[in-house]
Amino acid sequence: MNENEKDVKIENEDELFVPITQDMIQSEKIIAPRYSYWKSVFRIFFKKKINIFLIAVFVLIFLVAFIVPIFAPYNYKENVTILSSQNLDPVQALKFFSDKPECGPSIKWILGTGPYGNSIFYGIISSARTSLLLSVICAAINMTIGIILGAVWGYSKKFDSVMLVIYNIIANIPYILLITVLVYVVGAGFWSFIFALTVTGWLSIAYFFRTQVMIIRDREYSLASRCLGTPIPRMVSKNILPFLTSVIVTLLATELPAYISSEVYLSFLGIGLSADVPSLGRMISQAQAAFMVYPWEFWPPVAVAAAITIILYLLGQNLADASDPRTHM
């Protein structure tokens, strides 16, 4: 290395070493990666392979549950006059509709039919269609009401002691016999079904986050709020939600499929929805008496119901854990 070589990587050295001023607002900077919440999360989250798989199935149980209803709507009785319609088998099923001029081959019998001529293929259709949307709507009403009046009950010592009276007189009530009562009460159609899986539903939600804030409001930073005279309302929503979205998410996970099942196992025992609205459990009922006999017309819509309930338990308790900070490292 010659001289010249060797002052230039002198130089080089020396502009490593910069002079700093004594600023103030400069020194209390910290140079690191920005960090975003949900961004971390969702990087967890569609870091396994099997999330994205489990998506795309149900975006496509989903499409198809509400779309295809739209263009071929399902009508049960549509063939109850026929009686060489009904209890077909796939392969029966098809050669008897495609001799039919009026009616030609068609995936609608790719299933069978059931023991009205029906379709069982657009039966599970519809049927999947009335699930998730019961499920949805009971999720978002029990999980809004259950959340904020835990939020609240959890806070405040005198909505304490009225929610806890409420709560230990509903909970010694039978779930299957207080549903039952209501679906008697206020009938058998699907926003009566909704109202009777609502009203108190969203009772356990909210003794669930009672116990969670509990836990959260006598740590030092929420003292210090209280201290403060921060109202209540913005230190539930500012210092103890936020802290609480991964148990959310948690809850969530496990409350959509929930409602699934309940769904199918209430219409199941026959106190579920009405006759007029398409079910699973309606379905499942009306086949398990003669299932060893026409097995197409019990395990189609079985294995929809086992489906679209694992495949939303599985995506919640990924999320869930991907939405746990302790997993952003």
Given for the second form:
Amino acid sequence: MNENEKDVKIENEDELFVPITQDMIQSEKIIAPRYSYWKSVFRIFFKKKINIFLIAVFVLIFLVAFIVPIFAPYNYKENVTILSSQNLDPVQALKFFSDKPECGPSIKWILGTGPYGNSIFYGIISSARTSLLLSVICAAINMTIGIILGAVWGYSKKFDSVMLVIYNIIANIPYILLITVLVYVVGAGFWSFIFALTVTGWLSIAYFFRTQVMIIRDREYSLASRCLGTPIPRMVSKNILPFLTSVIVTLLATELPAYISSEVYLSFLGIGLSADVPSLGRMISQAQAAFMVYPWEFWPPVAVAAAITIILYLLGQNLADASDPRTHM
Amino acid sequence: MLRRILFSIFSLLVVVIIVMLLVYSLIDRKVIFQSDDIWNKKYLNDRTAYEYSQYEKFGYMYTANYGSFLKELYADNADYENDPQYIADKNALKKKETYESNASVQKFIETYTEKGYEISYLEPVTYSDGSLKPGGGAALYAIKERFVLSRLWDYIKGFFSVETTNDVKDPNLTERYIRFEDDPYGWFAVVGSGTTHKYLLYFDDRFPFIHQNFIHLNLGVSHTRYRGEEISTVITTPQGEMYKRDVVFPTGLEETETAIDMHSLKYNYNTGNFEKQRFTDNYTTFTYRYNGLSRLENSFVAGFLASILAYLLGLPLGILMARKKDTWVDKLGNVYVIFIMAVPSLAYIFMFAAIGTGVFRLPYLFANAQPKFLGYILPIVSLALPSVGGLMKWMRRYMIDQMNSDYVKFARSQGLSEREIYRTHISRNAMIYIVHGIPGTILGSLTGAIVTERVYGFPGVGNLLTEAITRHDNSIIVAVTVFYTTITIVSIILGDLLLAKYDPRISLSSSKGGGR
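Same protein, the form predicted in complex with its partner chain this time rather than the form predicted alone?
What follows is the entire complex, opening with the chain shown before.
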């Protein structure tokens, strides 16, 4: 390369160590292993075998909930006129319907029948689809609005004082009243229920996020960056948001199951989705009055709701743990 | 602090305005007739007239009726019903031509148009032969919409009412006074004459032992669920079985086995002979006494015991989990926390109910509980166990955060025992975060628990709001909102004060560095 090379004398051909020359250009570069944030997140995430299992179960539930109803549509009034088909336990139901020539033995009746002779099994599958859709859509809307507004809210002091007043007032309006009135105004149905859940739902997320942003905003490195004249969008996107990724994922882990829970809760109170939309909450609230007499109508939807919420919660928590950069050692 | 209280009152008012807008303006007012049998049986003009009277009662509008206007107009004339002029005025509505030409009608229209009312003339509806259709009788109304601000002002104006000696408008009542008297049914009492209640301040054997009737709180009057009752009376009136004992009436008459509450006496304008046998004055309207707790007391007892149970279990368990971090204790605790956090609350309440009734043979419904206290166990447990999960989670988190701080390492290097470090240093610092929520938990039990109370048929206040919403009891919705909001605001202020008391580093004043 250069004349230094000529000065190097090889004294012994068998020597294991070979002197190399100093490269001034190379030594100016910092060499570190390539680090990709999301790659590390998923490396950590998949290290835990339980996560693979949870994902497999979740994908299974997801596929069943979205594919099965296409081939096996659920109609809760299907046998409303056949009085003897109502409230049958699984054994009776299987026997009842396999005796009928037009039905034959079917997996449809494996969980018995409900108050209208409806299939509990198909009902649960269709309801699970509603619940999953509901929680994903609501979480997507509320998280997007909540995080964007929360970031601005935490960053701008003028906006903060206005938003605090609004927050204090709206947080005091009874949640159930607000939902009921909104459902009355826009009419019952899947999309109006989503509207009711998202009209003020983003507010608590934004408030939580505001506090997190404020903590990071006043850290020394942020101050230093601001002194150097970093524009606000760059501050938010490069200095603050990466720090809050694990917070966002933690939020997501609590929000997703929370919408399924609140649908169940509101249906129990008689508010929420209309009768023609199958939902876990509706099935649970219909069966709760006689849950000791007809346990097969009550416990399966409860178990499915619990399973979905627990899986979502655990996956979210584990992903949040993995997305914390401090675990990437 | 003063600024804070003023701001709280301001936000309470705004909340009330928003709630009034929600229930009075956003919901179609026709829904109040959805399950109204009387409305279903009325037709045409009768139905409209009934609607007006209901709208006025529910607080949507003010109405004035031509009939009562006429009666006032002829008030000087004792025998006005036979006065031909009166009859002519009254019948003027029956035809459109006479309606337009009649002087009294024009006066009615003029008076109320001036006050900003709208005139609504319900023309007679007839068959082709001229006879009236059922419900088709003519009527004349003046109506005026109520607006949010005037409604709010009326609400605030009537919020407190004080009893005075001029409450009773009976010319036959000669003596009017308020004085101390010996009370044959208690200890001593402040007794009024001319006031609505006879006993204004009295003692009895019921908690809180001293009761007053001077000042009444008018949160809102129910129209559908508890017909005509004031909501604060509804939630504080004892329920259950009648409290029967022997009573001696002021006249000396004795009655055995009666539940009459002698302290509840109110003025009765039409005191008859039957009442005269028992009482010496006109205060003869009474209510009965009941043995059980009131709705508010029920909810508070259940909620209070549940929160104590939750703190007693949750905090030590959280501390234990933090101390035994990553052992089986911690893992088992985490399983419970995840269960509580993720599973819908409805699901585990029913799970507790099934376990409680199946394994421990506890009564499922409150009404079936014998003896009575057994009915409280399942609701209390169902309220406590979820809070235990929440407290465990946060206490563990805060403890672990504190365990890694420098002062703990320092304390350890100074040779303090682990027990002392955890007891006096870590736990106390971790408690700072918990302390803020304590007033909220305790006061919050006054608002009751919706799902738990429904599942066990528990007679508390939790379902007031949902019941009021489904039955369109508008003033109850407003009343309950005021009640809830006040409790939330007071809890937050008390929490801050308690926090400042517990941790002297925290100052509530906004000036920099002040308040130490």
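The shown structure was predicted, so the numbers you read here are calculated from the model rather than taken from an experiment. Residue numbers count along the first chain shown, from 1. Between two forms, the rigid core is defined as the largest C-alpha subset superposing within 1.5 Å.
- Once the rigid core is used as the reference frame, the Cα position of Leu223 differs between the two forms by 2 Å or more.
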